[in-house]
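Take a look at this single chain, the form predicted on its own, given in structure tokens.
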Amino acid sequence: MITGIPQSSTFKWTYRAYITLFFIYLALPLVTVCAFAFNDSVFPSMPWDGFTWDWFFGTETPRIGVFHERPILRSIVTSGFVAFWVASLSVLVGTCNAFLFVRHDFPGKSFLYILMLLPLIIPGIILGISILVFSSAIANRLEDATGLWFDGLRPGLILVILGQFSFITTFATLVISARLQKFDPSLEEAALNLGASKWGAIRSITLPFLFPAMAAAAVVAVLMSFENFNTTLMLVGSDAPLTVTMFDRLKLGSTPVLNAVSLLLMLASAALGLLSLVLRR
């Protein structure tokens, strides 16, 4: 709604009702999942049979809680491991990309920038299949030539990390580049005039200025890594991250444990999202 244009009271109330219904539509499924995480029933559906903590702390079958479900806990650790490496690589490469695109002009810069943005518009499942086919072809050629087995090019955590890194680094680059464009280059020039080396000026002046954006990019990378499913599904091996583990559980039928996991993920995502906003400010 354009506030500068006079609007009738009917239009204003209609607009407010639309906004209210829209946010209810977005929040209602999440609220339902959170509610059924505490339902005293082995089925995640109505009717409401009472309040219970069993789906978080239960220890007896069939009420084993999420904190005692070893497969779930193992997959959370796996997702954390993947997210750590994806975030680290994305921030490192994203920072280098930011300096490349903001500070330098060279032939083919526009083409390279568009190439960097391509993973954002390619469907995740297509990206995963492409990486799997490409890495498998390289592995087959290397194994035929050397007789060695290249596990890193086969489905597994290394491919999952590389697959997620291939598109998450684009987000990190955009976040850090936006911050770098606000930097005053005269501060670096002043440091150079005072005897600092080029790397010393960047390390002591530019990188501290970029730190809020780098930290925010790391938080975003962790969130995107944890929730990624399409690309991960195509590249996963025997060690499945949380999203793939939950998908496998759903094929056998949903249980309130998955609702409990979803609630914990929502709380963690909200906390990290708030942290990202604070760091960017």
Second form
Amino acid sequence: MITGIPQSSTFKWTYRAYITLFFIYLALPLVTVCAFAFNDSVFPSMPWDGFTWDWFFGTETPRIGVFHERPILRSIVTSGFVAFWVASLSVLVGTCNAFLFVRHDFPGKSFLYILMLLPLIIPGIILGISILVFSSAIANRLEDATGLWFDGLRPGLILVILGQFSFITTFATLVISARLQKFDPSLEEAALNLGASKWGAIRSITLPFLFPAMAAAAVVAVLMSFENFNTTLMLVGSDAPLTVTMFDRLKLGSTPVLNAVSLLLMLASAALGLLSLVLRR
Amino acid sequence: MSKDGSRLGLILLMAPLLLWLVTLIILPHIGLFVVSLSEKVGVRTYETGFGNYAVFFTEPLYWNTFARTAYMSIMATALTLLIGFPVAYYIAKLTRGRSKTTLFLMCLIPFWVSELVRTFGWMILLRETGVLSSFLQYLGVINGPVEFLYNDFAIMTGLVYTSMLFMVVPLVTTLDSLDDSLIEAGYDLGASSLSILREIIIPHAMPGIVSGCIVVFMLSLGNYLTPILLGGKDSLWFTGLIYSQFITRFNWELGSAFGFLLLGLSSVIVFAALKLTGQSLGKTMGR
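Next up, the form predicted together with the partner chain, please; the one we just looked at was the form predicted on its own.
Starting with the chain above, the whole complex follows.
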């Protein structure tokens, strides 16, 4: 608090009112989504028709709840599968990148660093179409040359994983590098002096030190992967992840089952987000 | 450790980075550019040329949409900055300890859920049978239901909402590092609040302002969900054109050209912003 600066009380109260309004603005859509998950009406809109659990546990059409809605459950599993691979790959590559950029000096380092940051400023939809175009071109060439099918290079889960990995790795690299920079190299030197091999020292000293950052990066990667829409939309095949399934439903108009899914998503990501904050301590 | 050994280690460490950047970023973008240069002249026959780009410039719908997307994105960025700056200043300078952490975390919470859910929330609020319309009818401000969805105002609300985090976080970080005594010194020397804002606070917050604006602009420009869902069929957003060329019309050549134009626009504006304010990409993004 900056003390010693005189401010009129009108100004103070206007400022506080503005901040309050801002937080209401932030909360409003989320509160609305959650509230309508319990509305006893087949549309997520006014008027309020009373409280119900149907959109979670309902079994009869049109009141099928999330836990009995097969396509949505399947797309959650798909999203989980994608998120697992994206998180594993991006943490692995991100850790290598962190060691490379923090520990090594080599010609062209700053150029490579800028290149590494580029995925942050490429719009997601462009990443999506560029990977789509490129992989289809390779698939066409390979199929013409060999007469075999290369389904992995056609829109589908592999491309979705690669597309999300292509920009989430940048975030993983930044998170892990930040922690590696704080590492005291003398600890590793001590291990080397005590007869540890280079790799042994890294494995028993440096990696455990990095673990919180790697775990936080993994959590962030899972969250980003679950949320991602733009890149995924361009690369998706027949198995749609959750966001794409929900988008298709939204466009057509849907029952409040979507609100129920959203509420569950919020709870899950709040838990994960808290976990990542705890890990980063 | 021998020199050769560390050389080998360096190469091994660099391999994943290069594999990632070359196969998923560089080559696909070169491929995209090559496809954007091929014109379809017959069944499975193509010619190299700038025909797809010519189509863009001769068809008013396309470049109007392009200009509109750029303009709306710049407006959304400016609005986000205007709305977010006082909030960031409040969090960074006027609160302390626990309440500071709480307020900061409260800013982050909405962004742990997907953009789709946030947009869905705005749809429920703004649609004809939605919360806002019912509330205003209840108050007696309007007589019948009013559709607040499917217009530019709705798009703008959604864009500002969706990018707020990316503005507030860098602003709070840079404002936090500003020494309070500098502001107090300004007051002691008799400066007005406005000149302190202009001479001390804004110059200090510049890196945060630039990185926030770049990210928000990029997110708005490349956004697909918010304009399509909140703007409806006539949202005329450039990413919507790209999507329809790729998925509905199956005209990948024109779609690639559109993609490259969007990439060009965003790069030009990002680099212009960096140059004008004397910042570097590594410094603003690599934090």
